[in-house]
Each structure stands twice: as C-alpha cells, then as structure tokens.
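Given next, in structure tokens, is a single chain: the form predicted on its own.
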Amino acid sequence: MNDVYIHPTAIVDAHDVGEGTRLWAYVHVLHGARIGSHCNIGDHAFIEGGAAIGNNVTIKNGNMIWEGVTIEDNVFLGPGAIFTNDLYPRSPRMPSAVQRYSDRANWLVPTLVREGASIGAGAIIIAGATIGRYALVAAGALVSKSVPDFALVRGHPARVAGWVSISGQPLEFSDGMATCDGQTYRLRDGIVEIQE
C-alpha cells in the first residue's frame, strides 16, 4: 500500500486502500472493503468487507460501516455514526434463519451516501436510504428514508428541516432562489439544484 499510514494497533485485512489514507488506533478493516485515497479514519472505526469508501472521506471515531454501504467522495461521518444493512435482522445461526442468510440477495439492503454529504455524530442510517449530494444529517438523527440533495434533516425519524449549500451553510430562499459562496441555488417542488 503506497503512502498509507496504519497505526500499529489497527487491524487492516483489506488490500484496497488508496494512497495517502490514514488509519488510526484500533481501526478494523475487513478483507474485501475498499477505501479510497486521502481518507482519514479515526479510532475504533469498523469497516466490514463489501463496504466501499471513496476519496477524501473523513470517518471520525467509532463509526460502524457494514457490507453494502457505499460512501462516495468528500463525505464527512461524525463520531459514532452507525449504518445498518438488514431491514429484518435475525441471527444467521438461528435454525429458522439459516436458509434466508445463505444468499445475500435475501437480506442485504444497500445504502448510499452521495458526494459531499455530512452525517452528524451519533446518527443512525437505516438500510436502503440514499443520503443525497451535499446533504447534512443532524447529530443524533434517525434516517429511515432517503434524503434529498442539499437537505438538512434532523429528528426521529429524520425530516427535512431546511437546505444547505455545498459548503454546509444554511440556504435562505426567496422566490425559490438562494445564493451562497458565489453559487446560486434553485428550490422547486422540494428539489434543490445549482443554477448553471
């Protein structure tokens, strides 16, 4: 692994870790996980085989990222964020569940965090959700359905509470238009887009 820093206490069984990535104390990455370049993965994070992490991703301490979770480029995951990958979990060792768990297609539900999104500390992401581009999930939120691009969501269950810019600043719309950091945003029918 080229120019990758792995703390002596980390366990990294994956072979697909991009250059410039740093894996800190007690990180555990299972075989089959993919991690992009220039990521920073904090203490006690767990990344299961079959998870995919993009480039320039920040994963703070104590995250749990399971098989079927895809994190795109430039995402921020706050401390203690938790993902799930099974909507109806049972112990695969339970005799009545063995058949179900013999094929991943029977239980594995993919989750996607799109480019530039941020997930706050302690948020829980239920399997099957897509977190939109540059969306912001508030600390402690319970995300049980997909989140639109640029949305600020919070609560249990998480609901849209506003809109944010690429830089994460609140957007204040007037007649469906807002400006932040030199970008113009349009809000129409619950969808925010950048005006070209």
Given for the second form:
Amino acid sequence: MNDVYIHPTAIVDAHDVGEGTRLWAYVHVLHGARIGSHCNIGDHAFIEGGAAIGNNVTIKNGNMIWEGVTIEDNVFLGPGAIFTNDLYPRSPRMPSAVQRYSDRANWLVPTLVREGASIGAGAIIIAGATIGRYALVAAGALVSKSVPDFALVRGHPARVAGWVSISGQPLEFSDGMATCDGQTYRLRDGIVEIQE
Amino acid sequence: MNDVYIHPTAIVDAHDVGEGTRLWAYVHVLHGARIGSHCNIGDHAFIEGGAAIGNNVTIKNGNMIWEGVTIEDNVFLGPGAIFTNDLYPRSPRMPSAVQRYSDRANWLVPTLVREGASIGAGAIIIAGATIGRYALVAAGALVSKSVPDFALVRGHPARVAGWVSISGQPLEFSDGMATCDGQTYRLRDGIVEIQE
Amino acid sequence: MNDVYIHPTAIVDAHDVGEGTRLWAYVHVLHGARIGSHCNIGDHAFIEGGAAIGNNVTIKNGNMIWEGVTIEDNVFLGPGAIFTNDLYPRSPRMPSAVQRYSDRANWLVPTLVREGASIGAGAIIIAGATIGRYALVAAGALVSKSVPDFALVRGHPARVAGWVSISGQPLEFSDGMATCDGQTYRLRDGIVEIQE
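Next up, the form predicted in complex with a further copy of the same chain. The previous block was the form predicted on its own.
After this comes the whole thing, all chains and molecules, with the earlier chain placed first.
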C-alpha cells in the first residue's frame, strides 16, 4: 500500500486501501474492509470487515462503518453520524439469540450511500436505506427510509425539506427548473435530475 | 483474569472482569468497574469506575458507561447510545459548582438496563430511567422516563410504539395474547408478561 | 507546559495548554488549539487546530471541537455532544468541491459557547449559533439558532422550555423575579438577567 498515510497510532488490518488515502490517530480498519483512493478518515474511526468505501470520501472522526454499509465515491460523513445493520438487535451472546446470529442472512440489512451524498453530523441511518446521489441529510436527522437523489432531508423521522445541487447549495425551482454552478436541474414527479 | 481477551491497545484498570469477555482496541475500563463474563466490548468504549455490567452483554464501539449505570445480563447497547448520570450538569470545575460536585448524593442519578434489553443506535437515556426486561429502544430515541418490559419505544421523547418478544420480534396481540418462538405473551393493563 | 497532565496514550501537539489541565486516554489535540487552565478533557476527545477553550471547562469523552468553535470559561460539554462548522458539507476531496474548500471564508461558520453554559449529552449544535451564558441545552436537543443566557432549551429543533440559574437549577419566576442560591434573577421581554 504505497502512498497510504497511516498514523502511528492507527491499526489497519485491511489490505485493500487506495493510494493517497490518509488514516488518522486511533483509527481501526478491520481485515476485509475495502477503502478507495484519496479518502480522509478522521481520528477514532472504525471500519469493519465487509464495509466498502469509494474514492475521495471524507469520513469525520469517530464514525463507525459496519459490515453491510457501502459508501460510494465523493461522500461526506459528518461527525457522529451513525449507521446500523440490524433492525431487531439483541446481544448475540444471549443464549436465545445465538441461533439468529449464526447466519448473516437472518439479521444483516445493508445500507448504501450513493455518489456525492453528505450525511450531516449526528444523523442516524436505519439499515435498509439508500441515500441518493448528492443528497444532503441534515444534522441530527433520523433516516428511516430511502432518500431521493439531490434531496435535502431533515427531522425525526427525516422528510424531504428541499433540494440541493452537486455542490450542496439549495436549489430554487421555477416551473420545474433550477440552475446552479452552470448546471440545470429539472424537478418532475418528485424526482430531480440534471438536464444534460 | 484468565480467559479475558484484552487488545494490546486497550487499558483495563478494573480487576473484576469475567471469563470469556473480550475488550477491543482503544477501550478503557477504569478501576472499580465490574464486567461480567462472555461480554464483547467494542473499540473506543469507556467504562467508568462504579459502572456494573452483567454477563453476555454486547457493547458496541464508542459507548460510554458512567458511574451509576447498571447493565444486566444479555443486554445489547448499540453504537453511539448515550447514558447520562446528572440532570443539571455544570462543569464541576466552575467555582460556583464545586460544592455541589463534592458529594455524589447531590448530583448522581442512577440508570438501570434490565435483562435482555436492547438500546438502539444513537439513543439517549436520561438519568433515572429503568429500561425494562427485553425492551427495545429504537435508534435515535430520547428516553426520558422508564420503559416497560418488552416495550418497543421510539421518538423524541420516546413513547411506547409496540411490543417485542425475547428475540426482538414484534408481537401482534389478539385478545391480549401473542405467541412468538413458542412462547405466549399476555398484555393486560399496559403490562406484557410471559405466560408460564 | 508545567502542571499539565497528559495520559501516556494521548497526543498533544498544541503548545498552548493552561496549568492544571488534564487530558485523558486517546485524546488528540492538534497544533494550534488553545486550551485554558484547570480543564478536564475525557478519553477519545479531539480538539482541532483553531479551536479555543477557556478555563475550568469540562469536556466529556469523545467530544470533537472543530476549528471555528470557541468555548468560554466554566463550560460543560456532555458526552456525545456534536459541533459542526459547515452548513453545506461536501467531501472536500470531491473534484467539484475542491474550489469551495480552498478558502475557509467559503465554508467555515463559527460557534460560540459562552461562560458557564452546559451542553447536554448527544446535543447537536448547528454552526453559527451562540449558546448564551449559563444556558442549559438538554440532552438530545438540536440547536439550530442561538440560545439566550440562562435559557433551558430542548427538543428537535430546540426551543426555550424554561430558565436555569448559574448552578443549573430551574428558575420559577413570579412577577418577573426569581431567586436561587441567594441571587435574584429578573425576566423581562424574554431576557433573564441577574439583578445586582
């Protein structure tokens, strides 16, 4: 792993870390995790085996990326954002739960964060959701269902409160069209797309 | 402490840790904490002196278990769940607060998580609550009062939204009775009990 | 830095730490952070360059204090409290975001926590807010605008739910006056002040 910076206090057991990625103090990456290139992974973060992270991803301090969570390119994960991968958690050590946890098919529910999306500070993502491309989950939101591309969601549970551009700026639609940074966005039937 | 696994980066000052318990990277357990057998305590967790943890408990990464918090057997604590032990916190170093913090009786409020309960990711438990046996606190819930046995609570503040079985599955009551995993549960006057 | 206690596992790159301050296990303080005297900074906390912390401050475990955040004297930061410093976060490594993040003036929004205030466990502070003197932000609150002096705020988003004294006790006003700990507080036009 050339050109990967690993802080002296970090532990990286994974073999699959892309060039230019930096892993800071007290980070722990388990065997079997995949991390792309040019990522920045802040102090005290934890990446579990079976997690997959794309390129140019920013993971702020203390984030925990579990097995079953896939993070595409250019995503931002704010401080204290929380993922889950089990809808009915029990202690796997409880005798009456051992059998359920003996097979991932019984409990593991995946989550997908699509390209360029941002998860705000302290947001909680219930397993099974897909966060759409360039969506912006506001700080503290509780995401209990999938989020459309370019949507701004907030609240507890999270609801669509607006739309944002690739750069994260609010989009103001007029007659279903908005422009930002030289690009035109079209809103139709609750779906935002870039007009090529 | 035979048969206790302590990761090379963890610090365990407590003497009272049960067999088969595993403590992972960057964990810190202070002197005076009690931890049972066959627990799993994830990376970056912190257990304070005066905290008590039973057997078969799963504590996900980054949890902080303060003095005054008691966790019974078979409990699951999700990532980012937060306990508290003071209802009117001030900096104990502030000159006008030094006296209050000179005696635990002035500020320390206990919390109890009973057997087999699960605390979801990012849930916050206000000091003084008891989380009932096999209760399930949903991710992100703000628990400001005690939770009945077998209750599913969610929201901000948390309210009872349903009932779950020992294994964590939703219970559907008909005429006050529900069955799950071969056991019969009875709901009467807002209290669920297992029918022997 | 005489009389500063630094746990053997902590990393303190800052030069400006006041006497009597203690930094516990796995703490990381970056170059350029300023920390006053007689503070207590719990395990796994992170203090970024550009953050400023006063005297007698209590920072519970795992807190992250970013550039742009100023904490005055005698403040309490509860476990899992979260600050932010960017209202439209994107991954700075995303090619279309590199330019915005090349200049702090484009994205950095400051936050101020004033003397003696307390931030409860798991509260989230949206960048740009000022938390007033001796205010008490309840556990789990989402603070999206500034908080008046002596206010108790709670909820999602946070709203004023009452008033507290310097020592954090609830103030009960009668004819606009309340007394606590030998001091008289006056409430007028939604502003609480101490009557000298």
